[in-house]
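Encoded as structure tokens, the following chain is the form predicted on its own, with no partner shown.
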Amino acid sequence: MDLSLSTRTVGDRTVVEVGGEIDVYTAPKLREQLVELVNEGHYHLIVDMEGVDFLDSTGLGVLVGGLKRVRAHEGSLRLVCNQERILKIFRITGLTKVFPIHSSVDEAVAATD
């Protein structure tokens, strides 16, 4: 399966909607998108993972790299996910302590940094 990406702005946040699989083959596409957004001055990102079917360690690495990039600009990276199989990966790796994870884009937009 391929990876689909789209972006939109909600208030002062940029939402990246991700669909499909984030793995060793597709993660570079997500990395490029996050780097491009930060380079364009978008430092408050929300990655909507509701459409993600699979996430591996390469995908986790891309998300951590994105978080480091926005934090270098006093920004934030929030995740939207309520799929148990994906949330389990964040719990097992301890990344629930690193990423704010929300159940909806609206909740993530309303959250303060």
Second form
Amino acid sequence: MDLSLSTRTVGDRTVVEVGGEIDVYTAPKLREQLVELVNEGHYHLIVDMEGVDFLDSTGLGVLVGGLKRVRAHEGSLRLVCNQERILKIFRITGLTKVFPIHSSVDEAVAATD
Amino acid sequence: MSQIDGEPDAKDFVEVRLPAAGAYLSVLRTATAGLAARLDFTLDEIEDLRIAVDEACAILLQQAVPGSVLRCVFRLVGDSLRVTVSAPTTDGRAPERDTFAWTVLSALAGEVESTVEEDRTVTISLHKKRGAGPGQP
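Structure of the form predicted in complex with the partner chain (previous: the form predicted on its own):
Now the complete complex, all chains and molecules, led by this one.
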């Protein structure tokens, strides 16, 4: 299975809906999408991972890279994920403390901090 | 694997060879999950193995010789599955351990070792116990 990406705007946030498998083969596609959004001036991103079937450390690296990019513009990168098997990877690597992880896009949009 | 039918055997292993390229990792993940399911690993253990094998291969692919073959051998030893992945590399570097990939691999697989041969073939072995409970944390 490949990776699917779609973006939409909700208020001042840009939601990136990701589907499929994020691995060493597909992660560059996600990286390009995040880089492109930041280059276009979208600094408040929400990555919706509800449709993700697989995530490995390559995907984590891309998300961390995205976070660094938006932070350079005082932006934010929030994740939406409820899947235990995906959350486990974030916990193992300590990234639950780095990314705000929300249970729905609505919750992520409403978040301010 | 003959443990499924009864008697262990010296030839009792499954070997998967694929091009050392990222595009093929999804195939190996599927094979890993299928094999682990056949060996009665729990759903959580199957998922752990699927990710662990993927991470081990992703680590090797960083320095694999372009156009070479990635070799993955599965062997049931007692109550654990030993998976050995190896590939010829350009650098012959031992995998770095302070990476996300190694952190995920070692957390999900339990025991992990790596070796570098004189011909720069790098091997990562992981040992996943069956019924050891869910991978941490």
